[in-house]
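Take a look at this single chain in structure tokens; it is the form predicted alone.
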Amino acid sequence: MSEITLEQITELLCQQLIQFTNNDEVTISSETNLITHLAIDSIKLLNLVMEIEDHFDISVPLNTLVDVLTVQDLANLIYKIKSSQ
């Protein structure tokens, strides 16, 4: 993948999430809460990040979830990911 910036991976991010939840009304943004908005669980994060890690070919250590409360904070970890590639 070439580079990619920070607002292009926060817009991918809405787009995969929107197939997390089970509401096709729901706008998602980058200050989406996962966990309070979406009503991401545990089982439901851990698929995201598989499919993440397969999208943008990175690991991403699941210790690092821990801080992830927002769209914003998830595409951040990924951009911070990529960029030390």
Contents of the next structure:
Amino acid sequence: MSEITLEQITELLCQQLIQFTNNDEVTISSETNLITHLAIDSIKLLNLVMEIEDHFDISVPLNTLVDVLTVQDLANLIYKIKSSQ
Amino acid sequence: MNLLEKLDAAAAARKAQLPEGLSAFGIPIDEAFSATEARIGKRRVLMLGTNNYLGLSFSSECRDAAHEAIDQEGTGTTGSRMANGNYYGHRALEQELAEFYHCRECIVFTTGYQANLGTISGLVGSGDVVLIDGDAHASIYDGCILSGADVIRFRHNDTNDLEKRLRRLGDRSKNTLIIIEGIYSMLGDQAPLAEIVKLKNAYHSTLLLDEAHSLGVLGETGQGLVEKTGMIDEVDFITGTFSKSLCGIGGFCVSRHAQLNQLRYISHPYIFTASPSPATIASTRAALKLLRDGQLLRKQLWKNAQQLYTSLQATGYAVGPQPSPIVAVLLDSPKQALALWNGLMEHDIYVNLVLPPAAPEGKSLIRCSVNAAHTSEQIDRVCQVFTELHTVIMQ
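Having seen the form predicted alone, please provide the structure of the form predicted in complex with its partner chain.
Zooming out: every chain and molecule, the one shown earlier first.
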């Protein structure tokens, strides 16, 4: 299986977030803050994590999310988990 | 933003969500008259939002036991179980709970919240994994955080989703604690215990079942979901609370594993707190006997539950997935839920208002709970008021 790059994960994440926020007009980049820009509260973030887990076939422990603020932070975390598999 | 400004911002956000709804939370109960009636302000209200499932809060046996304990042992122990707070009653209650569940070990905690905190943080630690149901209670989340283990959430009551997450863990599934609840506190639905037991065995994991809302409610003798499903020998750890069917305050963990006893030496929520007061222990011991022999109470409880659930469903309300003493009415917006809550209060009926993010799936809930002391006439009146309000609220 070919390895996925950090850039690919970031791109996929941006696409997924557009669907999740249900707002086509919002522009999402790696610097987008999940809480202040996308208004993702704690419960929405937990549900988003479940979608991401299924998409990438990984498990993301909730305790690893404490430092996640931006899309880039989340992409880095997914990349790290995916790489360690 | 400094610390106090952060609190101001949180308060402003809460007020902005539902400015007129703030009075619904932490409402002052001015007098409690019985297991079903209280005074709120000038209103004598029917209490349809308690966890008093067997209606034992005013039972003469429990009150007498509490009075006697105060007279004989004083008002408080003033110390931890590990120091001067380890009275005969604490040990007797542990033995009685162990016998009730046919288990080897039992530890009594000072609150139900601490029972989950102390058990979870004692069982798992850094490098271990906890798999929790998506609708798990805050005490479970907090216990997981305290433990330092990796915490992974699976979709509520979805065994396929649980298996997917167990599979991904590989060898780590052996160091995984799965945590579920007998009856979930918001929607009143039950865990698919038999299927989850199969998975925990297949993946060599450990299972903790929280019977907080199912103790006294399910099973012939009221053990909970373990008894209803005949799974007592398959569940590794059972936690529960004294503050619902047992009408006191406190919590416990029972287990068939002798290793549970080790938690007394490592679990901070057990060690670093004062032990339950003698009155609490005495009333809980009396309530446990009533609970165990409470087949008639359970029969009445389920009759009331069925009556309310069926009526609300027939009226057209969206209710929880299965009949239960917790009857949740699901509403699309906080505003709609508040309107229904206010309408019920105007008819002297108290229920719980639950708004996002506390309610599952971003819904707002009117959470009703019936008990064995409610009469058919009281439930009839509640159903009638819900029917009257339906056309007004659901417009």
